[in-house]
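Form predicted alone, single chain, as structure tokens, below.
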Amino acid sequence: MLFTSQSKDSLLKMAANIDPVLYAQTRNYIKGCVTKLSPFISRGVIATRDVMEILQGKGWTWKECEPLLKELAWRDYFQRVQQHHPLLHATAIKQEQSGVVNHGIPAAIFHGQTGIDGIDNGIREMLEKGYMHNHQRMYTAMLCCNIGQYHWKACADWMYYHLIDGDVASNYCSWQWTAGAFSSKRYIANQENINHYTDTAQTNTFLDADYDALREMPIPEVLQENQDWQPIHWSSSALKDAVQNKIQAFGSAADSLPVVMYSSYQLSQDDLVNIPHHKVLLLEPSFFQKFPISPNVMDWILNQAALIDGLTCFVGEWEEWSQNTTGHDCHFVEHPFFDHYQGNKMSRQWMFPEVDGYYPSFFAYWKQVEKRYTW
């Protein structure tokens, strides 16, 4: 597996070794110097703000860090969008995707056999290792939505299912952005562009054309076949089987100590309250049935969670948890998907906490950042 579970200390050391100038120069290339922190940021092990503060503490200037800070801030921005569009995984944020002919997933995408090496290599790596370079994600999305004319929803579900660093907000906003449902125009890349960034040298493919021709071309034959796909069903018993031998099950506590609640998106190894407390990972079957993930992704999440000292796990819905744990104050970190938790909601470590609310574009969001935060 490309990403193994890590302690926060090791991740902070990784962040301290980032060269933001080299990152800015190479990040779009398949062999570029990316941070390798994405799954740990997505799952709440380390915060975007942690990375920003480390870069500042190392003496890098704002200008040197700005390209990396923008990429980190996209994550926070998408989370802000999700706060105002909680159904962004299912409905268009700005306008419906135009030109939709197909629904489902192209079989060639599903199997990584489109004939475009720079895209197929990324799909196969994702299927094997749970990761795909961000540029390849955009290429894959544009091939589905803007060349194959498939609706973004099922394809985005499929990609989220396989990504260890899968974040609902980032994944579905990115697919909508590529498809033109969350942007002013659809994203297109031709073979020359793909070759340049993915270290390939293909010619005479169906993408080897100028952009005007690509926008008008009929759907290539290789993308016309639709693939049936059924994700794993994460029932309560399936979740309990996955957790077994990794994290101890939460039992009935005889004391009345408070509980700090963890989730698949909140795996911080820090003590979030400074008094004695229980640490409980809540896995709600309804959440994983709504947003299914592969067994490999689940395995990674549980292995990472197991590094949290003293963590136990409760498999069940929030209502079931709260009915059986009366007398325990609950503390949890805010997240758009866990607003139904009750208790002491703690603010997440936003990079730019004062820039909240909904902004229709990242550009508008970043303009507000620049007014408030530079060094």
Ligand SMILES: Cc1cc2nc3c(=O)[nH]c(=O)nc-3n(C[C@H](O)[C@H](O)[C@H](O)COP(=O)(O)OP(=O)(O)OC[C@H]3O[C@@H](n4cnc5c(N)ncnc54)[C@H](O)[C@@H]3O)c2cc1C
Contents of the next structure:
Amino acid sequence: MLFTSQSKDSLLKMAANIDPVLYAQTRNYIKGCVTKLSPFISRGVIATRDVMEILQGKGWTWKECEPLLKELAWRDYFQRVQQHHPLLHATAIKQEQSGVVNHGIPAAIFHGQTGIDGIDNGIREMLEKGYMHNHQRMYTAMLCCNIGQYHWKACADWMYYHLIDGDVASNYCSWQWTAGAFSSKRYIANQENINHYTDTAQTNTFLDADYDALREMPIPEVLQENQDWQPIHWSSSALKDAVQNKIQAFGSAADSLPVVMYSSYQLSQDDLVNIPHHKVLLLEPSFFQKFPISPNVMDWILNQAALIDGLTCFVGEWEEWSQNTTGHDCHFVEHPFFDHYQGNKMSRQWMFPEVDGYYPSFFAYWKQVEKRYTW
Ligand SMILES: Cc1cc2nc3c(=O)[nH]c(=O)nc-3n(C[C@H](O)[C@H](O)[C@H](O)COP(=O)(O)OP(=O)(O)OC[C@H]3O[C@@H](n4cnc5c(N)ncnc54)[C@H](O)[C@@H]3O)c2cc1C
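And the form predicted in complex with the ligand, for comparison with the form predicted alone?
Now the full complex is given, and it begins with the chain already shown.
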């Protein structure tokens, strides 16, 4: 199994074994040495900054690490974008996607049957294991948006649903970037490019053409059928069923100890405050109804959460929690989705805390990083 739940110690060991130079040489290939840390970074088990500090501590130079640091920084960059565009999952960040003909998801994408093996293999891996290589995600997105001319929104919802590393900021920004709604140019890859990076050797497919021809091409027949799809509805009782037998419910405590709040994006195994406290995973049905995830992803999150010592769970909205459990000070780590919690908001472990604010491009963001943080 590719992604079992992991202790932070084992993740730190994985990070210590990264060879950033080999990473830089191979990361674009599906068989390349990528870190596979994304589910744990997304879910707050390990921070991008932890990885950076480990690389630095191992004596790698900034130059040797730069390609990997840049990838890690894309995540922090997208999180910054989300702070300024909280609706980036629903509305265009820069401009409307041009040339949209379809809404929904192509059935061939949904089933991993486009006929392009390098993409279909990635989709099937995602459906089975909840992970897809970055290049295959880009190929999938470009096939939907720039060849099939589907609007990015429903396709991005579908991918988010299946990814155990599902991160609203990274996912929707990447879809918008590929579709030209958060970039100046739409991304397209042809069969030759796909063969090169995905270890396939297909010819005579609908993508086996040069780039000018692909930009002018009518929508291929295989992408024309639209898939009818309804994600699972995470009602309060469905969430309670999922949690049952994995994490104990929070029983009303007779004491007035503070509470540290956990969420599906905050599964740190570190002690977040250094005084006695309760640990509570708050699962708000409204959040999972707005951003549905598959039962497999939910299962993975809960298994990972169960590794947090002493964690209990409360299924319900923040208002319900605060009305029913008065007398506990609350501590939580900042996140745009959990701004409605009240209490002591702790900062995240940004890699480059001084580079905050909104930058219209990663390039502009990275220029600021280089001015202040190289070693
Ligand atoms: C259409 C599309 C949708 C995506 N959706 C998500 C998502 O929901 N959740 C998610 O975590 N990533 C998403 N990504 C980004 C990227 O594909 C994954 O982070 C990466 O493939 C994870 O594998 P890895 O840990 O082996 O990556 P590595 O190549 O080993 O990279 C190391 C770390 O850098 C960060 N990173 C690398 N590439 C990116 C990137 N392009 N954008 C943001 N962070 C990056 C991740 O934290 C990753 O764990 C998406 C990319 C695309 C093109």
